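Only one chain is shown below, in structure tokens, and it's the form predicted on its own.
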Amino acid sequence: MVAIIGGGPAGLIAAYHLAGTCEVQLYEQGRNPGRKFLVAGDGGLNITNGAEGDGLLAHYSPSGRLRPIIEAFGSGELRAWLEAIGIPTFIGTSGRVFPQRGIKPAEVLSAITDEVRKRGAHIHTGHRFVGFDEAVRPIIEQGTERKTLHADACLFALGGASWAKTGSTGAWADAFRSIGVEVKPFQASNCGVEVDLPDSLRPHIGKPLKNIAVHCGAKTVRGELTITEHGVEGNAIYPVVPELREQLAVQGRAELIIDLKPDLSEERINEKLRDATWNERPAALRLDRPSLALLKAFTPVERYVDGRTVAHDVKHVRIPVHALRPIDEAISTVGGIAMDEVDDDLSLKKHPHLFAAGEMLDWDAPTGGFLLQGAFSTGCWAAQRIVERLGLLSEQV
């Protein structure tokens, strides 16, 4: 027997590729599986990315990790498993992959569930993890009652600590230090950062600044972002969250750089300036009024009004950030059980019996689909090296 605990992404397709082999029973702490999994989508479910091999890996850190699995299941192969459970996906001019249009997220959560519960799964709902024996076996709790789990190989998928309403609070980490595993605090990641704003933008709060570029370290991004009441947010900020984290570790500061034209050349920003007047600038370069207040607020007033460097400062706006937004308002997390504590079939290497996948290891990656085809694709891995271990028949992907 196998037991899984957790019923996310990871969790579920795990347990779809398992239960033809062998018993699977499969503990969910909430009502119902999958709880994240309609969080995310809210306003369109972006399932993967439809980004394929080393331009789907580039996404992932740490890349040379994740890459077999990754390869063993990138977005090809979770699209035509989707389909063939019949969830047709196709992908959006963005490249992010959504199911197709009329098929809401609780209707492919209730295929993927249907179809595990027919391979003969079990999904047992309202069971708690809370800890392992002494025989390092793990220990679920439904209302007042407690039992220890005898199984052959033990998958957890417990998630991260991001969107604690849905459950994942990442309250699992004390139990895995108990038992000689490292988990690395958690931390942010997907999230809005914290920026001194200045008055002048405030009216300017829940409007987007579209078509830009972000510039972070070695990093840039095209996307739009967000004027928030505590800084910026937005798919073009979420990207470089990585290296806003490292500047504030070992700096204590950070800075982005906004490129708000960035189809334009400092050299064609100045032609379209050159026979404009001061008032004509933001017209001449169809700056909209959030763009122009980003730049007023972020530029010297001095060097505004100067005018002799615009060109260089609408492609340059300097903005100083001096924090991440919580944990609790972040997309997705960092941290989590180290790498370098899972073997590569992603079984504990101080205790071989248990494996983890998902969110509740220590891996990043961007929205977009991202993420979503991560978990599907640790699932999918520990679920068959599970397989292998106990030298069962694997069936094909």
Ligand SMILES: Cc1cc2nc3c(=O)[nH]c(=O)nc-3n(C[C@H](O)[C@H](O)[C@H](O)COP(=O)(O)OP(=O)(O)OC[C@H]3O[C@@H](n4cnc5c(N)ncnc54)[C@H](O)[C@@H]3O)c2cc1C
Given for the second form:
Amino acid sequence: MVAIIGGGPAGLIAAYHLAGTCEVQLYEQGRNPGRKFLVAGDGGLNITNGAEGDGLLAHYSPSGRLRPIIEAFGSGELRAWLEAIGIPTFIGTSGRVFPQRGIKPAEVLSAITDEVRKRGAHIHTGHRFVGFDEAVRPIIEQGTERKTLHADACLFALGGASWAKTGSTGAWADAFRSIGVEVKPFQASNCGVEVDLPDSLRPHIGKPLKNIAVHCGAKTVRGELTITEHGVEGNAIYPVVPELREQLAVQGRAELIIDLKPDLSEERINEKLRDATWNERPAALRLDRPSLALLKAFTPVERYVDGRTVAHDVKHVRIPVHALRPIDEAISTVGGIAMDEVDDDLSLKKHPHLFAAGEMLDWDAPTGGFLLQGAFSTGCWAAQRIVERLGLLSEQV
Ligand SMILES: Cc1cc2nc3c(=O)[nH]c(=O)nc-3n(C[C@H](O)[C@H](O)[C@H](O)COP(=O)(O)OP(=O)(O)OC[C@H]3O[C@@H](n4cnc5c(N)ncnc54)[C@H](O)[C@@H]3O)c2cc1C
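Alongside the form predicted on its own that was just displayed, please also present the structure of the form predicted together with the named molecule.
And the full complex, kicking off with our chain again.
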């Protein structure tokens, strides 16, 4: 028997693949599996990304360790699998992959759980992993009852530590530390950042600044950002969170540089402004109100009033960042089981009968479908390696 603990995307896909080959018992603490998956679907479910091969791999760190895993079950394979279980997908203009229009996230989750059950895996909800016995066998609690799992192999897919209300609390970390496994502290990834917002920006809270570029350290990201109650967030911010985290750790402060007109050079901006009066300048540059407010708020007043450096300033709005938003609000976390603690097959080096997959491992990727892809890829990989380890006859995974 193979036990899988955690009913998110990583655990469910592993159950799907293992169920064709052996008895599979999946334990999930919540009343239903896949709660974070449903939350992920709230703003449009990016289930993977159209990037393939090295283009896909480039979004992951550590990419070296993840290479064989992503190569074995990349975005093409995930889309084919979804299609096979009745969920066709399409690639949006941004490269993100979505379930075909009209298919809701709950239907995707049902299609997955139905297939898992059809293949014979048992899903036990309301069952919580609480630790290990002396023989390093997992202990599961249901209500007031506790039992030890006697499994040939056990795959943990307990998720990271953000959005605790979905069940991904990271509370499992101490149990793994108690068996000698290094669990790195969780930190927010793919999260908003805190900025002291002047009052002039408050009317623009909730408004997006589209088609901008964000520079941070050596990284540049195109996309959009939204002004929030606490600072800024958005798909142009999330990918630079690792750089911001590093700057905050080393210097205690960090900085974003926003280019409000990434398609225009400074020369071109100057040309466009040549015949414009002061009041005509925003229109000449097609700067919308939130962009103009941001420029004004973060350009020293004497420069802004002087106006001669406007072309440079439009492309270099310097925003001091004093913190990342709290971990519970983050889309994902870094930290978790150190990658050095797992073998190539994702089993724990110190306890080879235990495997780990999904966000509970210490890897990172930006939003855009890469997180779910990483969870599905690692779940699929661990399942396949368990099949090999136990010498089970397997269908093609
Ligand atoms: C707001 C938001 C939006 C997102 N949008 C996207 C997106 O569009 N695209 C994308 O790729 N990713 C997105 N993500 C990230 C994505 O949802 C996660 O990376 C992914 O769900 C991780 O899968 P997982 O299986 O590793 O863990 P999880 O989905 O976190 O599942 C872990 C499961 O383990 C269970 N569990 C935990 N502890 C125990 C225990 N002790 N005993 C038993 N069960 C336990 C939990 O209840 C949970 O069901 C988003 C996340 C959030 C929060």
